[in-house]
Structures are given as C-alpha cells and as structure tokens.
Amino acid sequence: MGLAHLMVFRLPGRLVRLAKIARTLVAYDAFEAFGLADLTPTGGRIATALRRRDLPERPGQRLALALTELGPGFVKLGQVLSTRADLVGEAVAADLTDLQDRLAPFPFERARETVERELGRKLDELFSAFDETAVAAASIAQVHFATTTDGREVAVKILRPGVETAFARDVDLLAWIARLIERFVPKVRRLKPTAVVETLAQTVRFEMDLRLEAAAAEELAANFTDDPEFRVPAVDWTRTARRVLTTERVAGIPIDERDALIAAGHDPQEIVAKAARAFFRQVFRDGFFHADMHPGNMFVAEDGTLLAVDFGIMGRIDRPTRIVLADMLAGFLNQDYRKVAEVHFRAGFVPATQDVGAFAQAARAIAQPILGLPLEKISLARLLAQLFEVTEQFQMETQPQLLLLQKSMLVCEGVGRALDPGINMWALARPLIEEWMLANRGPMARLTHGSEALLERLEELPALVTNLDRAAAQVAGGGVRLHPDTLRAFGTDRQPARWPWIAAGAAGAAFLWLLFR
C-alpha cells in the first residue's frame, strides 16, 4: 500500500479523533489558554450547549482538565507545554506544571511477563518477594515494590505493554494536527506546534528505555557521592533493562508536606535550605540537574536527607551557558539591565540586528516589578518566564535548555513556599552563588580558563607544524594550483622562490591568531 493511500486511510479516523479533541477543548473552554477565546465565542449556541458548567476560573486550569480527560499522550504534551511559559504564558505553564500523569495498573501477569522477558530469567529466581499491587502507576510505566533474592528492599519500575504503539499513534496524530494548525490558522503558528510535538516525541523516546533513565541516576548520584544532604537510590543493574528499571527502594515524608515533617521533628526550614543547596550544585556546579522534581519524586528521610526518585527528565547545562546564566541572573540582582542585554546578545541568543537599549529596557520593565517585591516573595523562574515571553519581539532563540530549568526552578519555588511561605530559597544558596561566581568569573577563573584556552592551542601546535610543512613542500613543488589572477597579485610570476616564505609566513600568522584569539 503506497504512502498517498495510507493517509487516505487514516483520514477518517484522524478527523473523528480530531472532532473529539475539538470537542473536549470546548466543553473545558480551554482555546482561551492558546489566546483562542474567539474561536467558540460566549454566545454561539454550539459552544454553550457542550460547554461544562462549575469549570475553573483559571485558562490553564481548564486546559489541564481537557488534556486528562484525552489521555496520556495529551497529559506528556501539557507537561511538555508546562515548560514553554515563551509559548502559552507564565500563569497557563504554571498550571500545566500540576498535570497528574495516572492511570490504573494494568495487570501483574503483564507485569511478570515484561520482566521474565526482559530480564530473562524466573520471576522467583530474581525476587525472593514481589508485590503484586502496584504502588504507582503512570502512562509510560507501574512500579511494584519487592525483595531481591539476596534479601535487598528495590522498587521496580515496568513499561506499560504495548506502550510505544500508543505514544507513537498519539504522537503521529499531533504532527498532523499540528501541520493543519500552521497551515490554516495563523494566529497559533507562534506557538510553534510542530517545534512542540516533536520536543514530546524526542522526551518520550527518552523515557521508552529504562536503562537510560539508570543511567541518568547513576550520574547523578555520583555527582552527589559525598554530599550528606541529598541521595539517590542505587541502580541494580542485573535486574534492569530496556522496559524494567530496579532500584534500591527508599523511605520517606514527601516533602510537601509540611505537618508531617513537623511532626517527624524536621525543621521546613533547614529543608528548604537544602533543596536549594542541592538544585543550585545540581545546575552550576554540575551541569546536569533532575527537571521532574515536583513533590512526589522527592522525599525526605528520618535523618533528614532528601531522597530523589524518578529520572526519566533531565536537564543539562554546559559550562558556557552556566556562565551565561550567571551573569544575566548577576546582571538582574544588581538591576544592571544594560549587562543583562548585553550578555543576551554576547551569547548569540538574540541576534545582532536587534537593538541593545531597547533589549535592556524591555528587561529592566520585566524584572523592576519582580524585584521590587518583599525578599519571600522574589521568584527567579517567574523573572525567566516573563523574560521568554519577549523572545518574539526581538527574535530571541528558544533555548530549550533554560526553559527546562525555569520549569524545574518553578516547581521548587512552590515547594519552597508550602514549606515556609516566609523564606525565598535561593537567598538561602546565595552563598554559594557568590562563592561560585568568584571561582568561575573572578580574576583568578579567568586567568585559570585563559591558561587553559593556551594549553589547548599549544597542543594543536605539533599538528599544524606537520600542515605549515605539507603546504610549503606542496607550494615549493608547483604541487598547488592557484588561478593566474592570484599568482600575479603576489608576483610569483616572477619571483617564484618567494612562493615558500610566504606560504610560511600566512600559516605562522594564522596560528598566533589561532592561539592568541
């Protein structure tokens, strides 16, 4: 069957699904989260009949409430749709970010299954206990608490059978409703909607393969190793592969909850303080930081130590753009809006036609309100998603990387604040802030990273001997062909024993500017 008639064949069943999205959107009202509201108006007759009554007041409420009621796959594009504040706005991202992906269980015969399978081997000869109930389940996977035949306490992680078929029929259905909305209704294409089903597709491939979701808790908690404050649970990797993920299981308060943690003797406080530390070394000092930390993947434990779980989203920052970060969040603290534009446009994420001053204005609007307000009530990731909101004025690049940590940093602030609504968490780490600054932009960092640049220009050194020599013996045997033009404009017509030095000399010119650049 060629292509042509495939997609003739799934036409209809596309357009009904479609009628059935449509349907949904209205009866939660939720186009006005798209800036869409005039797309059923108040009064149509159609609108009002299928229209829920009791509905939320808030666009990203109803939204939230829509996508559940379509399934999982429309929940993963909410929760990938909560980290684009550039796109749907601070208030609609923020209520995305609540997005509940649960399901019921499917059946632990499947479950043993999957595992045997996978792992190839008896259930009974890898766990002396399993339970059968599962503890929690989502739309890519369950896990079930069990013992280890050598007498280890592990939470197993299993896929969903069938699971990759489902997502990718979802999948596909977006990209097309996707390309229909580019094409036919203008008004959204700024949001992108091809940009954003394939930013669902690429994280739920991602979360397909277990093994590299072990992988990601492995790196993490090596970067923690010896830090007392925050732990990650141990992956057992002989019972872990592509669709079973097995980790050490772990025991504690989810840390919202603010009564509970009291009552175990814990200070919200000193809590706070922690998740702070641990998400600022998470990001500056590493690079590589947990973007799902919402409250039930964090814990707290009797000792006092946060606990992660879940490492199917993660982030990561290279060292150029933490720089960045630093300086424009420095350049906001110390209401510098002139550096805050121009760190923007040093880092190439606005481009060079556009203005400066009016870039540094634009900030200076965003963040005067923000940082106006009493110390507890300052929110860092609210200054970032205001500022994504300019990204269309002066065709600033989507920086997926940023937007993934103003959605992280988001979810901590509201831990934070249910902990201790008194306290702002990252004047709690503005310590280690100021600390590592001084180390990676002081003088000293400076002189350390430029020695560095030279150690590495100096190591290029014996392979561009070996090229200079190449091309001098190439130009000295005629062995290079230029066009007559070139030759006359440097005279090798007629002094063609200059040819040599003066290939020398443009390749020695050429490494100092390589070296010293």
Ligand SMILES: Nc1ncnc2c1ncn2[C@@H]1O[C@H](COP(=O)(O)OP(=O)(O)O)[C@@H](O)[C@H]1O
Second form
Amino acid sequence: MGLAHLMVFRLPGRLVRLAKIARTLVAYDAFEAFGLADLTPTGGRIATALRRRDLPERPGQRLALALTELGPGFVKLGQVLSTRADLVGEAVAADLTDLQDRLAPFPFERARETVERELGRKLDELFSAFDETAVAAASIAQVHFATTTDGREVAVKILRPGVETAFARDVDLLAWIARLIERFVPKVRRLKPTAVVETLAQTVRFEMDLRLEAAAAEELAANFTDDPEFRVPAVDWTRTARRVLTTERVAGIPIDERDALIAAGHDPQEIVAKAARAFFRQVFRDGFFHADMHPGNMFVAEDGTLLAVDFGIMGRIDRPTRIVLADMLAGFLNQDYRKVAEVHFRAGFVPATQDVGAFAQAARAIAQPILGLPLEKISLARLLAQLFEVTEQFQMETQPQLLLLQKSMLVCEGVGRALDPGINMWALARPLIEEWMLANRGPMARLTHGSEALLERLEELPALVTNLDRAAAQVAGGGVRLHPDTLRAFGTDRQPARWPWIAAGAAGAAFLWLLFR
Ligand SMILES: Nc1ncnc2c1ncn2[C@@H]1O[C@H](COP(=O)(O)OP(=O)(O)O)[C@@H](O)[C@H]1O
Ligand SMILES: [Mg+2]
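Having seen the form predicted on its own, the form predicted together with the ligand:
So here's everything in the complex, that chain up top.
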C-alpha cells in the first residue's frame, strides 16, 4: 500500500485529535503561552464561549493544565518545553517545570508478568517479598518495594505495559502537527516545533530503556564514591533488564519538607548548601548531572547525606562548554558585559556577523534588573534563561544541554527557596566555585571585588526594563538587525496576523461536531 493510502486512513483520526487539542487549548486559554493572543472577532467569540471559569492567571499555568488534560504524551511535551526558555520564554518555561507526571498504577499481575518475562525467572525466585501496591506510578513506569531472595531491600521500577505504542501515537501526532505548523503558521515557526518534537521523541526513547537509567545511576554513583554529602542507590544488575530496574532501597525525608527536616534535627541551610555543592560538582567537575532534581527525586538521609533517585533524564556538558559557561557567569557577576559578549562570540555561539557591542548591550539589559535584586532573590537560572532568549534573537541555537542545565538550576533554586527563602544557594557554594575557577581558569578569572560589592548592594539599580520584550524592542529600536521571525514575534511588523487556529479550523466538520455536540 502506498504512502498516500496510509495518509488517507490516518487523516480523519488525526483531524479529530487535532480538533480536541485545539478545543482544550482554547478552553484553558492557553494559546497565549505561545505568544498567540490576538484573535479574529469570530475566533474571539468562540474562545469566550468555550473558556473555563476560574483559570489561573499566568499563561504558562493555563498551558500546564491543558497539557495535563491532554494526557501523558503532552505532559512530556510540556516537560520538554520547560527546558526551552529560549523558545517559549522564561516565564512559561518556569511554569511548565511544575508539571506532574502521575497516573493510576497498572495492576500487580502486569508487573509480575513483566518482571518474569524480562528476567526469565519466577518472581519468588528473585524476591522473597514484593509489595503489590506501587509506591509511585507515572506515565512511563511505576515503582514497587521488594526484598531480594538474598535479603536486600530494593526498589523495583517497571515499565508500563504498552507504553511504547502509547507514546509512539502521541509523538507521531505531534510530529504531524509540527509539520503543519511549520508550513501554515509562520508566527509559530520561531518555536521550532519539529525540533521540539524530535527532542521529545529522544527523551522518551531514552527513558524507555531502564538499562540506560541503571548505567546513568552507576556513573553518577562512581563520580561521588568519596563524597559523604551526596549518594546514589546501587544498581542490582542481576535484577535489571530493559523493562525492569532494581536498585538498593534508600530512605529519607523528601528534600522540600522543611518542617519534617527540622524535626529530624537537620539544618535547612546546611542542606541547601550541600545541594548547591552537589549540583556544582556534577555540572562543573564531572560534566554529568541529574537533570530531574525535583523534590520527588531528592531525599535527606538520617545522617544528612543527600540521596537522589530517578536517572531517566541526565545532562552532559563537555569540558570546553563548561569553561565557556564559567567565563560567562563570571562575566555577569562582575558586570562585565563586554566580556559576556566576547565569550559568546569566541565560543562560536553567536555568528560573527552579529555585533559584539549590541550583544553586550542586550546582556546588560537583561542582567542589571536581576543582579540589582537583593542577594537572596538573585536567580542565576533566570539570568541564564533570559540570556538564552537574547541569544535566540542573535540567531544563535542554544545547545540543548545548556537548556537542560538551566531548567535544572531553576528546579534546584526552587528547592532551595522552599528550604530557606532568605538565602541564595549559589552564594553558599561560592568557596567551591572560586576554588574551581582558580584551578581551571587561573587567577585572572577570579570573581573581582566588584562582584562582591554587587551582591551586597541592595536594590540600588533602577528597574531599567521590566521584561525582555521591552529590552528586545529597545535593542531593535537601536538599529540592531533582528531576525524577521523575531520581529514578527514582537509585533513590530504590521502584517495582519493570520488567525493562528486556521489549521484547527481545517478540521471542519470534526471540529464543529466537537465544539457543539
Ligand atoms: N531506590 C529507591 N529507594 C527508595 N525509593 C525509591 C527508589 N527509587 C524510587 N523510589 C520511589 O519511587 C518514586 C518514583 O521513582 P522514580 O525513579 O522517580 O520514577 P519516575 O521516573 O516515575 O518519577 C520516587 O519518587 C521514590 O519515592
Ligand atoms: Mg521521579
């Protein structure tokens, strides 16, 4: 059968699902998250009729709700978008980091079948006890506690039966939508939909082989063997296969439960300091970091050691990029924007056709409002996110690994804030950071005295710009050549915006049926 036939068979189903997606995005008023707020009069009327009451205020929060309703594939898409501050903007990306991937567990019998098929032995030959109730269930896998026949307490993570086909269907649909968008909705092309879907497909593929997760756990454990502050559960390879991962069971208090931690005699500030050090060591010392460090995956053991689980998403940063990143952050903290710009150009991050001075100006515009905040409010993750938005305008492709790093920093800062809102976690890691810089970049790269002064100065700087859009508009006004897509995104070109849901409208009867049935 030819390709054309396949298309004809798939099309009706796809159109119906497309209509459902459009309807859900409208109901949650979520198009704004993609920078699409202007509707035609007809579109506006339909949207008002469909919109739910009591929606949260921020577009990113509304998008998160819509994606949750659309199901696991879309929740994963949201998680991928949460690492694309360069595309969707810092605020929307931050709201998407809260997306919870939780589902009802699949039955114990399916879990047993999977374990027995994958490991080729009966469950009771492998485990002397096996909790039938899952401790946690997500879209890709669930976890059961068990005891091995040789008496070790373990956690057994098992892939959801049929998960490959379920995700393949969503990924396939999203890839089709991405291609439609790239062809018909120029305004959204800037969001690089096909590239985003490709990242989604890759992430999911990786997470669906638990041997890879086991390998990641072991590599991370090896990097921290001599470190009393951070620990990773050991892998039981004899009870691990593509669909089953068995690790040593660890026990601790979830890292964001401040009151419970204090009651157990831990000092929240010390925990934040440890978390900051563990993060810094992973990123800069090893170039291999846990990229899903939300509170559900981080615990504090009785002796105060930090414990991490869940190694499905890891980031890698090669050494040259780490050095560039360090120089860039040092440039920011020293408020040497020329240096920040030069680092980008020297690393080839920004095409040489762009203007160094204009880039430095844009860097200053985003950094000053952030660095002017009181120390405990300064977020390096926000700074990076805004920087990535700027670099996007200078036609630079931000490296996916750096985007993953930025999101991880954001999550880490969130944990820090939950534990002690009055401190800056990176300031706690400062001695370590300086030591690393000294060893790797030499004395010239030391944070200057000025940066110290900066970090101590409170709220002196006027709020030059309140958001990036204005900053970028100023840069554009200053005669910098911006990418046409970017200009369109800022609304500086006056072409009438095409109704963004035209693609959804193409679903015709299916759409109307769904809208008004
Ligand atoms: N080795 C372990 N020891 C103790 N609890 C674990 C272990 N591994 C996982 N868990 C528990 O199971 C939950 C889900 O496991 P996780 O690997 O994070 O799966 P998911 O990828 O679905 O988030 C964790 O949040 C944790 O509570
Ligand atoms: Mg988890």
